[in-house]
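So this first bit is one chain, no partners, the form predicted on its own, shown in structure tokens.
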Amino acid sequence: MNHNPQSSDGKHDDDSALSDFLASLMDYTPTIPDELVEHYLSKSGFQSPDVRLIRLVAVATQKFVAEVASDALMHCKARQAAVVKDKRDKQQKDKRLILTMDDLSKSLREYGVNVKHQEYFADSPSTGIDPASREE
């Protein structure tokens, strides 16, 4: 039994909180469209006519992508600092940030997705610049 008053009280403020929460979703726009989310859960046997169930889904989505795209960023710019010394004068000149499939295997990997490619993925800074512009 549950003798604390406190406790009813609470469960009112979370379930205050989640009806907020999901009332505002249906103002809110998110970056990966409705039409999008309910394609991949239909694809997967869901449905669902709630437009806030997509919606938190979208929100989800996108909170995911933004953390693999933020560890990625940070495991670039950590590869790119380890670059020999003497190397180091040529980056200088160069302060792009050349995200790599390696980086975003490695981000992946944090959260339990296992990314494999092709031997011959073209994984290199320098691919896809035109020969005469590159500095090697």
Given for the second form:
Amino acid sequence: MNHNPQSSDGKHDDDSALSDFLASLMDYTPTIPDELVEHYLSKSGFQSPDVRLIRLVAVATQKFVAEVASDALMHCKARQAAVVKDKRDKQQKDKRLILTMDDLSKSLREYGVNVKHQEYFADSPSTGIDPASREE
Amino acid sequence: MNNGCLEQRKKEGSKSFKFGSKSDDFALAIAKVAAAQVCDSVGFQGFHLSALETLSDIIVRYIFSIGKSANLSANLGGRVEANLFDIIHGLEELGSGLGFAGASDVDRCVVNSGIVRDIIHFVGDADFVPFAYDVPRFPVVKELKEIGSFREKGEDPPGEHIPSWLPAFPVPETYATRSSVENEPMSVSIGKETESVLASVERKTKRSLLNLQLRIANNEYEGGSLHGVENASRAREDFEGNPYLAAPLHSGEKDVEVSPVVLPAKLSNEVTLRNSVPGNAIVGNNETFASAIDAMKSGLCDSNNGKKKLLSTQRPTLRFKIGIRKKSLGTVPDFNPRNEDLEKDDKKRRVETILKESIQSS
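Having looked at the form predicted on its own, could you now put up the form predicted together with its partner chain?
Every chain and every other molecule in the complex is listed next, the one we just looked at coming first.
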């Protein structure tokens, strides 16, 4: 293959970049604590003495959760904008950005996680339904 | 991470690993705080609790499935400990549902993975919020405190047959008292160690021996069944004097005593069998009572004619054992458990009661 020398050069760059990144992980303190990651990794059968790997998993998890959350935030903002269009008088009340199951399940569906609403029983059909917070 | 994969993971989770189990409460609480912090950093101002719980559950499952696939690829490579490339493999596997840069490239290098580049960008862009609390290492594993062998303690084992490398016995007081009730020979052998223990054990063995005598006597009288209430009432009767001279039995009482005979042959056989089992076990030691019991059995198995015969055979045995039973029954109150703490006066009282009885009987 003629691109071999090229890719080997690129590999050297990637190698150094990756090792630099791993070294920089030692200075970071991810939001997800090492102990939690270590606990669940060991529960899954994973074992490694390297702390950097645990940090890497922590960072990857945090990235995943942050992406899901930011998607949910987008959904939340979009829904609020749609509601505000319909009813302007409720504008002040609904301005707070709140993470709800509706938005979360929508954003999680994009990542391949199907989340269903928990079914519940109510004494009257209108219980728990806030017409302002529902699109449908 | 398509739907089929998720279902499989869910099934595995419910079978082999329970995320919602009690032992995981602490870890799930930590995950919840972390999820809340991430939401806060993203820009949310509040959250519903159910959404936060879902998110924390997803954190936990994400970590778990990365570890699982990394461990799988490490084992596939013949290694026990996973390395960086195993983790990248796991990340690519989990990210394959959404897709990443360079995923279509067949001979791509793991080092140059699009996922890792994304993570590097993420780390470079985002400002990290450290976790709000100091998390101790968990789960806490308690170290077992060993007792230590005889050799480590510097003691000699109580018997020659016990090698010195075996764990040492606990303090004898912890088990000697309990065993003395059930197992007399053992407590006697242990009691040699201290004089006070020896004395108490002797007293207890004496008491249990007396109890045994009492029980044998009662068994013989009752034909194998042990009924404390009946024994007491009969004892009172015996104290009054010779049963032949006493007032005749009431009809009801007689019925109660004789009723097994009236039953059909099959049932009465069962009754006698049931009654004779414990009786034989104890009376076997004492041959003097065997004949009386045999007589009773034959009497019980007989037909109506045997009813009178039964009474006649029963009464002599009742009468002949009066002497023994009176003495032993008279001492019963001394051996009640509530008197156990008054063991100092035990002997004196026993002598007194025996004297009283002898006076009464004479």
